[in-house]
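Let's start with one chain on its own, the form predicted alone, as structure tokens.
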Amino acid sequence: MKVLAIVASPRKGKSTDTLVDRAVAGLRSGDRKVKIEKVNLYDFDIQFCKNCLVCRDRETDEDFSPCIIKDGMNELYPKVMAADALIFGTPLHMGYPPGILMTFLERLCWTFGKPEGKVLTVYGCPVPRSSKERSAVIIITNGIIPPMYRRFCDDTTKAIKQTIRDSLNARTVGSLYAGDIENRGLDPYLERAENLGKKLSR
């Protein structure tokens, strides 16, 4: 089982790294073997999408529909090509995804999706281009939104879900929202973080 861990943080060592680590140490004291990768977003140069649509209407029957774009997610699409198993970690910025993340998303979206989908009457919405199953996990910090309140500030959770789910096929298995951090702490998120992680590797 091979597992990509994906941190949209700029800040390393940090709240949001720490529950990723958390979930990697859950998942790593499963019975099943695993092999793990953690990357942090900010390490790549991630350029925005040029909405060129060339990634999208692709005619191939391969998984994977390359992005005219050359940087640094040349790197990363062939890591998310190998995952069956995806953990993301982000912080939440004003509701949203980081910019960066979002742009990541992005970038996945029609390299991975392919434009067959139908939802209502609207034709033309991303399905995977690959067969293949994967999990994944999602981890959501926040310095000053209490949990309670999370339904009405976490659109992050549902970008990050949908995009993963219509592009590769992902089924999201938890989420963890750690919020009011700099008045709780870590402490009571740690374990539920390590949580997930178990629960990913079954």
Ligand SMILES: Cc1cc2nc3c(=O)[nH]c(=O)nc-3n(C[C@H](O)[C@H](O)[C@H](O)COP(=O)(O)O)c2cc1C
The other form holds:
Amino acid sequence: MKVLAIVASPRKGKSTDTLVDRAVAGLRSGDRKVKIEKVNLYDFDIQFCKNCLVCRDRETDEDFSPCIIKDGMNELYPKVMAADALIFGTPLHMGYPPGILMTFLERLCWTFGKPEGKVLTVYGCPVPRSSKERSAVIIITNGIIPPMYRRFCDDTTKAIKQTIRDSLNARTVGSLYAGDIENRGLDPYLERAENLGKKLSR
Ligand SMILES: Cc1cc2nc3c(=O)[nH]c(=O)nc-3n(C[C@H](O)[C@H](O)[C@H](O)COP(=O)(O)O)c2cc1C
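What would the structure be for the form predicted in complex with the ligand, given that what you showed me was the form predicted alone?
Below, the chain from earlier opens the complete complex, with every other chain and molecule after it.
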């Protein structure tokens, strides 16, 4: 099983990174043979989607419709394509995903998704170009909002979950909201992150 861990924190070695590493450790402790690659989005030149819609409207039966922008996403696309499972780790910024993560997700939307989906009566929503089934776990960190208030502010998990479902055919099998880390530290969350990794290996 090939696993891609995607970190969207500008602070390497801090909370998000540490919890992702614990999830990776949990994954490695399982029986399954896993090949894991970890990337930090801040190491890549990820430009904004220009809404040219070339990727969306290209007539192709391929699993992927290339983007016209030539940037760091060209290194990331094949890694996403090859992955059977994904680990997302990200801080929460003003209640939302950091800009770099949203930009990354926008760039996945129509390259991996085709506009043949229907929501209620509306056609043209993304459905995965590929039938390859993926699984994912999501780790969110934040400074002050405790987990009991997660439902009021956790749009980050939702944004990731929906995009990867609609474009990557990825089912989110678990998530961790590591809240209030400025006061609680990481200890209450380490084992849960490890268990999340184990869950992904099952
Ligand atoms: C621009 C910005 C906005 C933030 N907004 C929030 C927020 O809305 N709620 C919160 O609890 N923490 C917020 N934080 C704190 C981060 O979520 C926290 O520092 C981060 O999860 C730590 O992860 P790291 O150790 O991997 O950097 C914000 C941080 C930044 C830089």
